[in-house]
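Given next, in structure tokens, is a single chain: the form predicted on its own.
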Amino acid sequence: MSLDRYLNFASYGPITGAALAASHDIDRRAAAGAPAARLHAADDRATAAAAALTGFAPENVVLSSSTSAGLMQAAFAMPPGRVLVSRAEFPANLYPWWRAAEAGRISVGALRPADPRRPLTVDDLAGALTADTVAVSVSAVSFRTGHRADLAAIREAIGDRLLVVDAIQGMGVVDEDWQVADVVVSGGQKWLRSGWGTGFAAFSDRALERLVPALSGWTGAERSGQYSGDEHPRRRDARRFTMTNGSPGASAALAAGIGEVLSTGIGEVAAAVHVRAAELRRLLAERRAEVVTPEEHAGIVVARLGADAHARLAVAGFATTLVDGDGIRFAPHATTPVAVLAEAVDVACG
């Protein structure tokens, strides 16, 4: 399949060729049988990398293994009371709240929104709000249809209760202010091209303060490296959300695909894919077909044209998703040559 046809972005992205290059860097090295810790220097340009692109300090940043994982630190780190999370949310962003809920750390309040299809929005909150709600988790863009979420708004709306974002079919094709959320966690194996296996979280200080995480193991005490036998203090950064040390060959792909995102700009590969959406709604809209993607999109693109349109897509060579049934999800990156959606849309609108 040729990469100018996939336009699967918001699934999984190829990995790039610096972030390949980098993780076999690491495999080769440690076939050599370099130092541990020679090798692990990729977490700390890793932890850098995701830093410069979110904004966060370094010390507030973490590295993850996925979107999953990271949610589920933040969980079961929350402080006792209610979280506010959609249904309509991907399952990433569920099943951490109610598994720490079956545990007995928190309640959850897993609102239906009107429009089942976007994120929650500055209306759904209005009235579910309580006195002991602690949290509100939401999607930075909707997997479903590429909806935005006005995080600001819903950070105006919320206070001083925490913010939690899933952020990682937004992080590095949109411009954010990421620094409105207090927990923000992102997979590097979609948009950032970086590989399964990369990620990251970070914190504000308030989240800091706030959450205590019961999933933490040695690496996230202090005096890690004493062997002593002697239970140490959790750190007091965002490494206390560590259970142990992870791939540095992870590391060093996603450090390789963030950096590549900064060395062109976060705002140009912003601007060039909201062209690409932006010409696939147009397309869509002059075929009649019923886009549900709205105005306020990042990458993603979705019409409803049944599974036949996406079926004839993968016979052509074009890479998309079906979602919810006959809704086709189209996701270029910033590299997919423009000319190319012209004739996806063909195919699909037979």
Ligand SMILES: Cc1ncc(COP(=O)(O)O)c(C=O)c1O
Given for the second form:
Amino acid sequence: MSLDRYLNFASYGPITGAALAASHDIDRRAAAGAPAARLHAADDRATAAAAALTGFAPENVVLSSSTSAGLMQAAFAMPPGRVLVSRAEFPANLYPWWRAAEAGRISVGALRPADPRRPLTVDDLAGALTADTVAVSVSAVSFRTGHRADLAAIREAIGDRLLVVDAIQGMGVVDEDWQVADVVVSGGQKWLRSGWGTGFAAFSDRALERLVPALSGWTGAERSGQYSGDEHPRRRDARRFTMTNGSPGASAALAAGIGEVLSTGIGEVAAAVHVRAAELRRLLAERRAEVVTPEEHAGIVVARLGADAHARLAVAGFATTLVDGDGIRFAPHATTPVAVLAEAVDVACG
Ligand SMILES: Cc1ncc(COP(=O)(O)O)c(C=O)c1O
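Alt. form predicted together with this ligand, vs. the form predicted on its own above:
Then the entire complex follows, led off by the chain already shown.
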């Protein structure tokens, strides 16, 4: 099936051929009884790939089954204090904080930003940063509008506090300096095209010092191969955030998905995505559609065209998402032919 009309990478990215083959290869070998250690070598490959993509050291990266799992880990590892987050975030970046607060570990400042279309800004944070604020959690790219957060400015504004970033809508499609953050979490099922059940979290050295995961299991402890009944201390590296082993098939898929981005070069992928998203903005503006995505964007472009437009697009074979009732979220990838965008806009604008 051709993916030419698939403009929905912000929902999920169809798994690439390389990721599919890598995951099948693990399943095939597992079905033949290959030793577990050989299969789990894929974990190291995925960790190294995520480290290369984000600029963090491999010891500072841990694999995760989703964005939510990574954020839950961060939330249940926070030192006591207040965590600020915007109510405009995708719920995956709200519930971990609410649940950790319910468990009595932290308190949450769930802010209503002046402009709910954008991730938190420095202005939103200005009056909210209290002495007991220990962290701010923000998404790199808004799932509802494509607005990008100014991570460097937020870093600057919050000083020594931890900056947690839900990176899934930007990972693999923007050339971001992820290292301004202390915790960078991403699932691999969208722009990285690695399938569900894949993802990772990267931690700054400071985050590894301050975060003590409650949800740390036997693989998160030193000497995990010693089944002596003794409680061992948590590992010092990011693997302290594991509860058990992950799926080597998922690891292999993630390593392959990220590998494709790395072999093309994140700069090149980001430029190709930007060209397509910019073309969509231009075409929509030409048709006088109300475009809510600003010039500084990643791969998401949203225009208020109504639910009928979404239905028309579906009939014409275009996959998009309807957001907030009347917004059409277009999300092309670097592989989307530029020529189909005009057709999509024609269909959408009626
Ligand atoms: C900003 C953002 N965070 C998180 C998620 C999903 O999180 P998870 O990987 O836990 O499904 C999405 C999309 O579904 C999203 O847009």
